[in-house]
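Below sits a lone chain in structure tokens, taken as the form predicted on its own.
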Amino acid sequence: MSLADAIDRPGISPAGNAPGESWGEWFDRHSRTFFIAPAVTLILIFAIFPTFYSIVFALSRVRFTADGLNFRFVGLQNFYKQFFGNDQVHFLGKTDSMGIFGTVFFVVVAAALLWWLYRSLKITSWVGMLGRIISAVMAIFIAWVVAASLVSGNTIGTLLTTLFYVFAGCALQFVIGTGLAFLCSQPILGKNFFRVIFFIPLMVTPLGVGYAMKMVADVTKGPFEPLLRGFGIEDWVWSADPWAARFVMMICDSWQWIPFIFICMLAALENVPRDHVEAAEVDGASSIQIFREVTWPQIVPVAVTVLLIRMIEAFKIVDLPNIMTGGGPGSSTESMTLHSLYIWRSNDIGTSAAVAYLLLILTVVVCASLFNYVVLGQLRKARA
């Protein structure tokens, strides 16, 4: 409070204390500020400040010297080389030759997105339209990368590998986790035992999961070796095949994170009012109809929240590919987080920060788009 304000407001002294108010009473009056100040200070020191300081790294060429770090401003050069420079194949994959199927795929997806934007002009405010344009631009760019690399039969980069882990992995985890939760919510024998068993993988450290899955997936000495030999598969090595390695990585990641989906969805299913289900059973509804019309609308808020949390975590996958394959063969199992880590290990801190910010932008746009255009739509449908 300024001195002029204190003079204009009688009863308040220039120091901010009311007449006759002790320091203890003044402290009580401002206690909320003092209690929240340590948390705000810690957030500023350990979260916000490093986030903005890393922008300096992303826009600079950083070199280690005897006196510390030497910064040379290079603008967007660290970002540029991920899309057009010497790291393009590593990040985007091989996109220099698009086949006929890739061209058709890209044209169809781009036309559908542009039509969606055109229809949104009449029903969306300018703020909402800006968000839709950002989402559409990101989707068109990803469609171009998919068309030029994956659909055209070329190698993919860490961008599409990360999206594979996110969409394919999270979809598999959600389906299995929800299915197990639904089974354990039924009156079956031994369900408490299975609840404990299903939850155990989540309590194992990621490092332990990585080494355990590496031993389990060993096709020469692992537990599946007799089964593979029975099918005549003896010389096959999954870690030498790019897509086999990606699928093994996705399965191992699912083993670790299905318990998270399971425990959250189990809590949601057990909170569904039993009388609603019994009323549907009396009306002659089948189990599928009960789940679709009664149970699912009531667990949608929990389901979409859990899925969003899991997707955000999946974007940051780094432990399993680092431990099990080291990102190989080549860089086929390398996520964007692991990509950034390897660049950081080579002391190229600026490029590492740039890749980390590209991952941040991708995560925010994808998750915000999913929430706004899919999640909110499901919530409106469930409430209708």
Second form
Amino acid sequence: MSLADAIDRPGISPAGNAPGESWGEWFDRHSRTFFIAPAVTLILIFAIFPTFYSIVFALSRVRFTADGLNFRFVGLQNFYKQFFGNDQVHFLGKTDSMGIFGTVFFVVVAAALLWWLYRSLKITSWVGMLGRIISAVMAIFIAWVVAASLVSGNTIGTLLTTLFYVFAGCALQFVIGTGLAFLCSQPILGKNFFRVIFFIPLMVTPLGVGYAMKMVADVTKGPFEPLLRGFGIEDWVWSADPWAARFVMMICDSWQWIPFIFICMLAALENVPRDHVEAAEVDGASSIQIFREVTWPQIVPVAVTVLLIRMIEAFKIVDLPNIMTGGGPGSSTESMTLHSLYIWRSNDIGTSAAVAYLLLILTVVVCASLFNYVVLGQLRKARA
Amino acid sequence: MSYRKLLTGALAAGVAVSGLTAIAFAGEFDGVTVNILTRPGYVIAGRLAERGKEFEAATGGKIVVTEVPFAEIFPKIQADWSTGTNSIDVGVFAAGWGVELDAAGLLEDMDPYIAKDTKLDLADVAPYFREFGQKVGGKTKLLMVDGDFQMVYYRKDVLEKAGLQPPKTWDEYLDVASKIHGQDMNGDGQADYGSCIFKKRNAQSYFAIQTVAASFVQTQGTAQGFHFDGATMKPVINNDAWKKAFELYKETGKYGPPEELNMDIGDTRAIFKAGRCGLLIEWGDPGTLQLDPDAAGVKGLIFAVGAVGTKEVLDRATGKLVPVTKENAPYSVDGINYAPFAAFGGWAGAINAKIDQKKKDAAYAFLSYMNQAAQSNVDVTIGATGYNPYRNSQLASTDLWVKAGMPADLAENYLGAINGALNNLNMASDMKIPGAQKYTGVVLDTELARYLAGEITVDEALKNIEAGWEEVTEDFGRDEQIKAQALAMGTGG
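Structure of the form predicted in complex with its partner chain (previous: the form predicted on its own):
Expanding to the full complex; the earlier chain stays at the top.
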């Protein structure tokens, strides 16, 4: 390739310097590669390589010996026992007796998903269809777990507990965070003060939040004790009730993460051109109409992106349940990350890696599905 | 060479030699740092750090104590030593956990050090702790800093006021707890609790359930054990005895603090010191903790029962409970089978076999210093240390304890309870086989917590534990585990 070719086709960089080309010129030509190489190398070393290497762990039983780690290949056994073996109830919950409501729920959801797939046949490519099949299979499986455990009145496992933190928690955080951002974007007295106050929880370390919340939420000695006593609730503690514990965990997590939604949405709201709003006001639109027709379409791209980022983060919740309840009562507040951590802490690295991979698959499929079928849809709608 | 130069050279050499000499005598372990890993908080770790300062002043060797959550102690040490990281020189953990580390060749044999040690006086260490706690495969691989039994404690004043006797059986435990539950035991006008047990998951709840279960399951003496069939290593857990123990353990919650499922041992200690517990299951600590200034309200009031027993025991052939007789429970007394549980076995220090010899020497010297009667006989009388008696000189007389401020009647009761447990021929040993921490601290603890929280039934819990224990046994190799169990129980090997 001549130098002229190289200039015409900048993406192509043949090895070695071209005839008549000095080393300086060659270096300039490859400078992009050199600049990006350290970052790529670091990512390969610290992210990609461990991720792939951990597959070896997930497929093995690992023993600690005097000579280091001893691997024994066990195939998919570490994954299998999460679904069928000894850890099934821990991971999926109790799924052995599906009630009538559970059956109806599952049939309706499965039918809707199959109908969605059927309709997709006509409008998408084979690659898109493959993605939709993966999403639908995951959704049907989760629907079955929900139907057989939660809807049928059985105990749920770490899978649904994680999804509860993600969907219920993120929804709560999004509504409150956006609401606070909307209030602080209005011309109200002391809004700068409130902006700072609302932002502070995000700056506290999760460990600190965990211990602080443990004290705040202590209904026998904490600040709410007199209130509960006033209502005649003296012997009830949230930490002994599975669903109460999950809700407390979600609320405490929300306390820390609402500021993230708040600050992003505030930036988005403040970027909405004032003249658009003023024009709507001149046209006689109500506040709700202005928000729905003018403001919301302009902040949708930020809103869905923030929600997506927050959901990815929420899948990894670990600090709060670990500090506040140790995953208890039982395993009711245990997220999949905490599940993996506890197994890892007992030096069962293979099973821990398997649970971590299951979390990775869940996170990727749920978030990719959300992005493709919800976020992109909203973005297209907003652009239209 | 001129006279002046010769003089200057001689002077310089003299200064250097005197300096070296001074350094050599400044401390035997100058420049050596021993990193110790153990549990968090002042309990256990605090006294190690304090004695470490004394050790440093005397020998120059620096002691650094690192604290990690209880559930992380063993895996951290195992990973550190096995992978050759060797950032930890000494682990202070349950005596029973040493066997798994030793099987991987990670523990230093202390016998050669002991042979040269004139201050240790091993003969003064009570036989159970010397032979079972400190030795693995006949060699001393650990040195105790603490001796452990779980016992039942009761508020003497509360029971006397209610006209009740201390419980002899677990059914009586429930009966007493139910009768005193809700009474104001510390005069603050609030209703207090009949029973206090640390039931938080990933903490130490799994020891308390074994204390309850032991007397239902073990009848033929210490060598029988109460976890496995020694010949096959099949779990002896999915049966009516463990079922009854689980149900009983759960029922104690009716008379406990409402947040008991989220309480670890620090939490229950805080409330019994505040005078809010009528009965509790604990290690030896409440005996001395009540002498602390913040327990002034209960000083001299918390008495111990060395063992609580059962009137029914497991028939291993059928898996059912049958009434106690002299035939099926030869060590029973008045129709009650007792099996005091040596829970945890005591905190003991072990040395990483892969560290430098100088560090090993310093590490051994420090562990010996902690174990020697001169230090230990003081430390065990201070409740906050978390150290309980394990030397004959600590158990033989109440003098030490009375001198430390314990009322004479309490000292009599306290030592009587410990000696009674220690000398019981049906004393139940904690697990001392590879995977011990996983069998109990992971599998048993998780399923117990899920049962207590109402996530699963008792039958499901026991079935899951049985399957989980089988998995651990298969993982380590059944034949190897059978040999290890025989060695631990003193029946073979």
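It should be emphasised that the depicted structure is a prediction, and the values quoted were computed from it without experimental measurement. Residue numbers count along the first chain shown, from 1. We call the rigid core the largest set of C-alpha positions that still match within 1.5 Å between the two forms.
Asks: Is S31 displaced by at least 2 Å at its C-alpha between these two forms when the rigid core is overlaid?
Replies: True for S31: a C-alpha shift of 2 Å or more.
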